[in-house]
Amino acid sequence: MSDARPVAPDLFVAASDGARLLAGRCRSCARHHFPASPVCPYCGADGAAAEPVGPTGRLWLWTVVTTRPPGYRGTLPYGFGVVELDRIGLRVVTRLTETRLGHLHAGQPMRLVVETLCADDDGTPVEAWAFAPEGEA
């Protein structure tokens, strides 16, 4: 078991067969929103659950990052952009592994994955989502 910690609590699951985004889905009108909270940012009704999402999706938007953003300790540059999950439809704004702005167009087929994003002070690796071209994760 790794001693690695996620970058923040209740972002994302490892499952048997891939990682998975816990997103909330509303109760009231079905609609799905990432990160989860209780209450739904499109109905305002309250009571959504978590559930796990993904892992697949479609790329919308790209780009990528050379400098750093303020707080973020990870390796540049990185890929960011959205990502639309199959099934649900949910758009997801997300690191992204690819950093060849040339690999990457509309549609691409994508995975969800978990990576070491960056080291704690104390050593500790900090793991992350990020999206991968389907094929590379």
Contents of the next structure:
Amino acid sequence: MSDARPVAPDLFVAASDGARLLAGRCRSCARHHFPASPVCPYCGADGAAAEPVGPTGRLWLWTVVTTRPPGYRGTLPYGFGVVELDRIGLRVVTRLTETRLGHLHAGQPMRLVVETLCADDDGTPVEAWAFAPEGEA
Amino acid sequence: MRPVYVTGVGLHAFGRFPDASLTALGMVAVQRALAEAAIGRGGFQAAFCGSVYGGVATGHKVLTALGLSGVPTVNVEAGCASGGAALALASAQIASGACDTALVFGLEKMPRGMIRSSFFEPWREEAGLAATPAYFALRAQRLMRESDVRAEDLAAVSVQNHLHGVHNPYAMYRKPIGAEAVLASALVCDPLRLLMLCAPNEGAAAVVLSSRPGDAPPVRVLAAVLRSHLPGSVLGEHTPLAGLADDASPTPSEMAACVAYEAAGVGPADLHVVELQDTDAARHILSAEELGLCPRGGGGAWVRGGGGSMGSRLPVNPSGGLLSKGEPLGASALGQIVELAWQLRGAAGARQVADARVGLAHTVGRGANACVVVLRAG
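Complement to the form predicted alone: the form predicted together with its partner chain:
Every component of the complex follows; first up is the chain already shown.
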């Protein structure tokens, strides 16, 4: 088994107290965006810097995906939704670890985790971020 | 600005046609529209073709096969609004005097299954974040939470559009369905069930626009407006971008409708028939709200009161909508224009809306793009 690879670089990082997302923060309008880009998608200003954000938030919208979408090799079903990060209010389209609809509700406290999505042909695990209900992470 | 008339329309049925090439579908629609406009080679000075999955020079291939090449030909991609975007470009050419007659057509052969879109970066696909119906589901959930729209209302929309589609020979699904069947169909992405979602499919549509009316009863294009989303309003149009915000900014559909109403000199109260985007049943309700057919947040009450049904004050999707016809992306917006032209000419047969004189067509899709077209008889 080789070392895991992230599904894409510069999306998330591991920290001693859990994972963090790498969000961009605009120097001009001060808003956060994710994934990070040097150009703010809200005001167009250049020079945004990436900074770690999270790991906690509130569940805003959710559903469960039961049919394999194009290009996806992971397990089914999987949770999918939008989590609003605490303090900064950034909303992130995200995987959810919970797949039981009855166990998800609006405003539910959520915590960022890194999970294994699938493996490449050579056995390399592929990792992505997800949010889990607080207390289950 | 000169007036713009619809002088010819043509459709190839929407459905699945494994034995016909994409080009063949387009040829049928174009031939029908040109025949109705009574023009051929030399009869139009520009062509605009909407397609999303067609690949390189989709429109050129159709015109080449028909011996009609030579005119400036532009292929237009704007997601679900591709055909509307093509129409808006052609309409502006005629209004400005750049040309007298233009051919607009759209065609598509959608792959089966969940739509694959280059809109999503490969890593989003790999992470399972390119699940199109899941975005529809999030939008539907938001609509239901922020208003009193219920699952029964979503079912009622599907029932209504399928009932309309029974009378449309160009639709893919022509059988009435009951609310129980909709609510019992497979859960695709909560709260959306299989019979609340339209099927991607195949088809073609064509429209001839001209600065002068033709032999068919005249239909005028009063407005053809395209808009894209403002920063931060992205989730409302089911397309993720870098970050999300919950601004109170207007959606592309609201922006396009506002400009189209002003340009056409009409409002929602002046409309007699509407064809709107119903990719899913919640989108149908949200579209009605965004177009001002009912109050914002009043979509649930609108549906429960029979809003949009045949015989109501303002019938919506008499063609059966995308829920009945299916959605060939590049053709769907022009399919609406063809339907409205028939409605405004009084030529819609068993699905005719009585005394229809002013019609509105609406599409919205990935990008996010929205197009609103207002047509008037005479």
